[in-house]
Partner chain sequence: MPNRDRIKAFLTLLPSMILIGVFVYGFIGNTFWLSLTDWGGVAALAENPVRNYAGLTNYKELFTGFLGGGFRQDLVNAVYYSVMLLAGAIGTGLIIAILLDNKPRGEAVFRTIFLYPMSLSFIVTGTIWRWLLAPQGGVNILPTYAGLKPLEFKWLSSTGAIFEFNWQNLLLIGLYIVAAVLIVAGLMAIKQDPPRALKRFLLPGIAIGLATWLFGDLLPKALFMEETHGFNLATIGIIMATIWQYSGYTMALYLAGFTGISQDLRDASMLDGATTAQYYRYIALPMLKPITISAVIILSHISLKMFDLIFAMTGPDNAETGHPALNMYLTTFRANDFAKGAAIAIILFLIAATFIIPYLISSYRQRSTR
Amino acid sequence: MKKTIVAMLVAMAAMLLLVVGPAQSKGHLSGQLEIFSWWAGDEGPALQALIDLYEKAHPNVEVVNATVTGGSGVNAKAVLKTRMLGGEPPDSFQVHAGQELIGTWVKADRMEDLTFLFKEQGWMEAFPEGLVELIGTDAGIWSVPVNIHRSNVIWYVPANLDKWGIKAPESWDDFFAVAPKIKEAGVVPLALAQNWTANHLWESVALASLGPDNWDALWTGKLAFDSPEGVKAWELFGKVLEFTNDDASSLSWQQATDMVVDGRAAFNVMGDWAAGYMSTTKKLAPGSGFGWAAAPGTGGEFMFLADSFGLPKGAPNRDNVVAWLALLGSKEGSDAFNPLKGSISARTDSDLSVYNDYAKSASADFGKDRIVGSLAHGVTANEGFMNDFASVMEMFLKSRNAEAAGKAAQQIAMKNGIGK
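Can I get the structure for only this chain, the form predicted in complex with the partner chain?
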């Protein structure tokens, strides 16, 4: 029923197109636009800002904001998959840019190529070249990034470091030099939280150990996980773990951040949503209240992750989606969204005056640093690998056997077709 109505609407829209011709303005869009995401809580207002902009430009379109909360996207993804399998795709859905989208949806041939839109909107120039490469394949570009987060950041409270007489470490060797001292003083050198944050820490450590070229080589299949370099990354990670709290798996990432804020821990490696948490919830001033640096050994490298929206094949209101995607990639749209979300814009030309101090510094780095993709947040590997990697991580946390972890990681890489 609904479908036939939608089909009729589409047909009518097509006829209108024929009559009015391609010159019709955006204001003439009508019907619905269903946006599927897991942005309900803290991110709700940022999404709403975008929807407001959209509704102003297209008053006749009814925007349906479909959110599925919980499990940091796990639940939303499950619902999305059932809908897609049932042949009832939403108009547009949130997805981590990169392999998480490509491995699941592009390989399954469920997405439309957006190259036409990128060309039309001039985004090939507006977005950094490395980024477009990471979110696309040879066959096309598959989603429009709305934001950029940085994964490889180490956080601290400057006043506390002064008290303990230490500096933010530039390399893991720096860290190992001071960590025992801090630990003796009863302070956890590096705060860690539940399972996924271990993956998050791993990617920063591995990037430091491997360097950006080898990191990229891992994901193109040119470097094996059980190569000497790969195993060395696990070894370094094992050493780092020795300076983390042992109740990690029962803490949320916020609680790990709290440990740093309260002075119970010295450092924490976390994505830059931690900046939003510390400034908004903890009311600390960026720079003075809390400080940050690139994770040890990853200076000059920007490990990114991005939320993006794509255009599923068979979307009921395709024209409305195209208009939505155009808004997401626009300067106006991304500068409305990102300051609220606590992320930076993927565009190189964004208006920095509306961003806070942290975002300004991150934006500057994003413009000049070497850009690499995050594993923990879906850029470099498909979902199958990510799921299995969680098990490998659990195995390593228990056994601390770098050799075995490297082997296991290589096995799951082959199983999940990494680099193919």
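Same protein, different form: I have the form predicted in complex with the partner chain, so give me the form predicted alone.
No partner chains or extra molecules come along with it, only the chain itself.
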């Protein structure tokens, strides 16, 4: 009997090691870890800070930084799709938390459930409950969020606004009141870049036009894109575009931000990775070198997105991936990454003393504002809708036909299962 009990205990211990082995074997890992992301150039230092921490903890692991450049991950997602469908997944890949992952690779049964890691690391308490719900389904939790970004931010240089005798607009009517004056001075009122930044601008304009309740209703199917409210949002967007630069399609988001920094443009609506760019690359001090406010008409609302990483089924170096994910969700990893990235921590116990004034401001707003999800960055809709929406945007940029855009958006919503 004793031998039987001992055998059972040994078997149970072996099974336990299979589940928690990576955490227990910290420092004894070897082989490779391929990290697939679109964090390059000015966003590279934040990723490198995480890699440095990982290599220090696991010196025998060779980290392969498989970065694919391209704004908002457009190019990276195309490469990832080829690899995932070809049965050659990277060890772990960057993805926007929410429907971008769940509606695509989780739905296709290509991801491992990370509930075990969340419980092991105490993340069920460390992350806000609403965020855990967003990155999970009834069947599991699918990614580890490394940050919180804000989408609906308008950026400017305070000294330039003082020179022009204007203030940051609180509404789009405020913007339309000062835009002609700015234009007469030979300055672009609102800097814009390539297509995905138009999607980014659209969501802030639409939020201002619709309000948060109707914005949320778009993604549950309770409000149609071709409803009077939906068409009105496109009409407002068309009016905003009249005050943007003609060469937008040829610019990166950094170049559009440079226009504001250099005084060639007054404002730019961009996510708060722009804060990381201006403070880290441009060496500008938050508050004096650059200023910010909620995008016009969205005060009291925080449109968010979160970058996250998951564990693909069939990852070549699974144990190394679990250790990577453990680092991403840790307080140490989060507070090393986010101050450089221009984002705030997804954890509730972040050390705000290591963050700049913008991040402290964003963290305060995140704690009190109405939270809504970003379309352009994968929270509210699946990747199929996002890909189709890019075509709708391209059509609108050429035609400026609000009714046609509303009808086209509703068609792709129905095609991609929104509201079903």
